[in-house]
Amino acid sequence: MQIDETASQETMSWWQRGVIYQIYPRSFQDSNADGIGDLDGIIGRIGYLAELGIDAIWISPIFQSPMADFGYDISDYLAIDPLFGDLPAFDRLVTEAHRLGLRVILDYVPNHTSDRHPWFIESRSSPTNPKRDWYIWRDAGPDGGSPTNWISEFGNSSWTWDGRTGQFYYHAFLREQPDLNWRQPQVRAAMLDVLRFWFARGVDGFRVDAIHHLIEDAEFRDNPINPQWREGRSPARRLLRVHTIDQPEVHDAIADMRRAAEEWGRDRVLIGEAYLPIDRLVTYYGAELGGFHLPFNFHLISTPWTAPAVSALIEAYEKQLPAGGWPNWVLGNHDRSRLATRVGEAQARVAAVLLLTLRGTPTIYQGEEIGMGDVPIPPERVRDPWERNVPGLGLGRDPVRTPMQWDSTPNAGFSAVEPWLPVSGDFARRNVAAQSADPGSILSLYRSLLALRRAEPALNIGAYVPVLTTEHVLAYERRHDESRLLVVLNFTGQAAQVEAGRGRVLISTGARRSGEEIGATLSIGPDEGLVAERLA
């Protein structure tokens, strides 16, 4: 249990208290009919985002680039893709949503570059090129092949030769994405840049990509075996990774962003993603929190969803948390298999309620506001180059990239012609127009609980206390000053008893009226999850 007497709507930042919503911009809304949502897209829906209850938007990559990646592969971090619009319409977006209280967070992609950037093309050039200490140059192995066993997150080799130069350079994605070198200082200035122009022009954080592969093993040593790999999973995993992600050198970067942060105040904010068990994971909050101020926690998507299973992730991750570190939790996002299809459409209710009741800043993907699921995608509309090295095995992400659902209307109100994705087909009834209008939809949930967590101090900044948990059922208390709020949320099909304590109904997914009072034993439906004001 994490209590802070002191804590209070005055002393915790807005990234604490508020509520995060990714945007994916090629799928939230197209404005000129080009099939891809864009920048103009984002303004002309941005009213939902506030009327929703929301408080920052992150918005994925919208840079200049060759789109190898899907605009993971930058060419000038400096500039908007044509594709998504230019720097006025991102200036225009800022200042909407400024106005209507929404703060605006940028991906930031540190990693690597595009093989078509400036950079990269002068280091490219020649070996002698000044610019060629920016990205990871070898030469070839003994054998003449790789210099390391090092295996790319996309299923190929790390290493790919250049023939004019007589060396290979080192990806950790797509050979089109060559990595940074960030022992090089005028590397890290430029970078660190980066992170000043856009501050500059009003943005209020970022979310910082795949920072654990940021630096490797200085000595070049080839990854260890994975004994656990199994035909059928993903080929980058045949290795363990141990000199190519999580390096200690990463967080001298971390510190060196968090610098630049703060040259625009405290009130900017750092996110993480990094993929790491637990212990790892917090580590990247930073000496003294002078690391990130949220690292991507994204256990709750990998956790099996049960009762004893949830709940001990949540006592696992408090325990590790740093004195002063604040939580975060994730259900979905633009890589994994969304939340309807990995929990059903029943228990996403459940898992909204979970999400936006426990202590920490909560991040919603795109659509999970109303229960979209994966969409297969046929084998000729395929986009993600992930899914195309390495067919077959399910890693595809664009079944969870597909357009937003926005009514009834040809593609679902996304696009005036065919969506760079194929559209849901339960969109008709699947879509924010029809939930709008309907109180029980699963919309209408999200919008009482995000008005409940922001009315809420004990939602938003309070402590998480454990009340119990059964094979079917997780009980918690969020407390602050006197108030007193108990959340319970029953993980199976089957009604179940507990005794959790008396109180008073605020929210269910049941059949619990507002206001109905609930004796200390507690019958819980199938599937329920209810939020509770306890009566003494």
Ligand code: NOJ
Given for the second form:
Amino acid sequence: MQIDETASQETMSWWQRGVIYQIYPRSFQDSNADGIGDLDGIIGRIGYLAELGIDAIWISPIFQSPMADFGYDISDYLAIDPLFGDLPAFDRLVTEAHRLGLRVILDYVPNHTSDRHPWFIESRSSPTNPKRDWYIWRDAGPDGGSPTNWISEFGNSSWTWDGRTGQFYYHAFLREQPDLNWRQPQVRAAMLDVLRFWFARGVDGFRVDAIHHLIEDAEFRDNPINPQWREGRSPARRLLRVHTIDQPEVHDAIADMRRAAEEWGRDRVLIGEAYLPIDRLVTYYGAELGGFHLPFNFHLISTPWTAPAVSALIEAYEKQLPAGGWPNWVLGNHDRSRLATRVGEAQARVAAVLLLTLRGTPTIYQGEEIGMGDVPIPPERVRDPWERNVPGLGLGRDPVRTPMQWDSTPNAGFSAVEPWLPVSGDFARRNVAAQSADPGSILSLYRSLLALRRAEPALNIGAYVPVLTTEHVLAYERRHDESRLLVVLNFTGQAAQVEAGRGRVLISTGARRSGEEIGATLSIGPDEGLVAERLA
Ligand code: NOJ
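Now that we've seen the form predicted on its own, could you pull up the form predicted in complex with the ligand?
So here's everything in the complex, that chain up top.
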């Protein structure tokens, strides 16, 4: 349990009190009838986001890109890709967001560029080019093959042979995404200037992509075999990535990013993307907390959806957070199977109560608030390069990137033309317009939870105090000053009885009315999650 006695609405930053909403821009709203979402589309829907009650939008990459990995392969960090708009459109978006009290977080991709970035074109032009060492070039191994056994995250070797200059280059992801060499001081300086460019344009923070991949072993040692790997799993997991991720030198680079952010004061946020065990993840807050404000905590995505497992996760995370390190929680994103598919529609509501009542900054992935699930993609419509590289293993991310469902008009109100990925078959029923009109919808639940979280310091900055965990139920309190809120979550489809103490219901996903009193013995309904005001 962490109690920060000094926490108050005034001393906490917006990124601590607030809620982040991830926009996957290709699939949020198309405004120019090309089937792909864009910045003007986001501007058109920004009123929806302000009303929903979130505090910040994080927009996945919108920069100039050949789109081999849908924007995570950048050929100019300082330009908006024409698919999405232009700099004036971006400036309008920031102005409009700020006018409505929403912060804007961009995606920063420091690990790799596109192979069409002018830096890489120069680098690969000759072994003596001044930018040669901006990327990671190596001679062939003694057998003429790859310099190491390293495997790309998307399958295949992570080394690509460049016949013209007679060396291999390294890429943690696609061959179209060569890794930058962060040991090269000029690379660092140029990449920090990217942050400065956008901060100067009014951006409130960055989500930093694939940070655990930033630096590789200086001695280029082979990775050991993973004895746990089985056929059918991701080929990249054949090896334990001891020499390719989470290297000690990464923290120095992150500290540089943090210093660049602080040139704009203390209010700009840096959020690091690192899929790591908790004990490693918490090191990304940095020595003396000079690292990321929020190293993304993805553990709710991978933890089995049971009360005991989630309870143990919360306790382990709370315990391992460094002093002064602010927690955060995520239920989904554009890379992982959607929440409603993972836990089912009824439990997705319980998960919403959990996400929005835990201690720490929540991030909502677009569509989660209407309960969107993974959408099956017919083979001829597959777009994700990962699925194309290693088909049939269930690794493709298209199913979680389908268009946002706004209403029941053709293409779900996302676009006037056929969208780049198919719209889910359930759009006529599952959409923002229909759910806005239904007080019992998951969208209405999200709205109530967001409003309550905003209104109650116990929820947005208070302490987390465990109450009980059973096979079915997790209960905890959130406390701030005299205020005590009780949260009770039934992770199963069976009713259960718990001794959670007395309270008056504020929100319930079940039949219980707001204002209803609950006694010392509570019968919690199947798939019910509730928030109550504590009664003595
Ligand atoms: C993580 C991003 O979230 C993912 O979409 C991307 O493919 C990789 N990093 C590579 O940038």
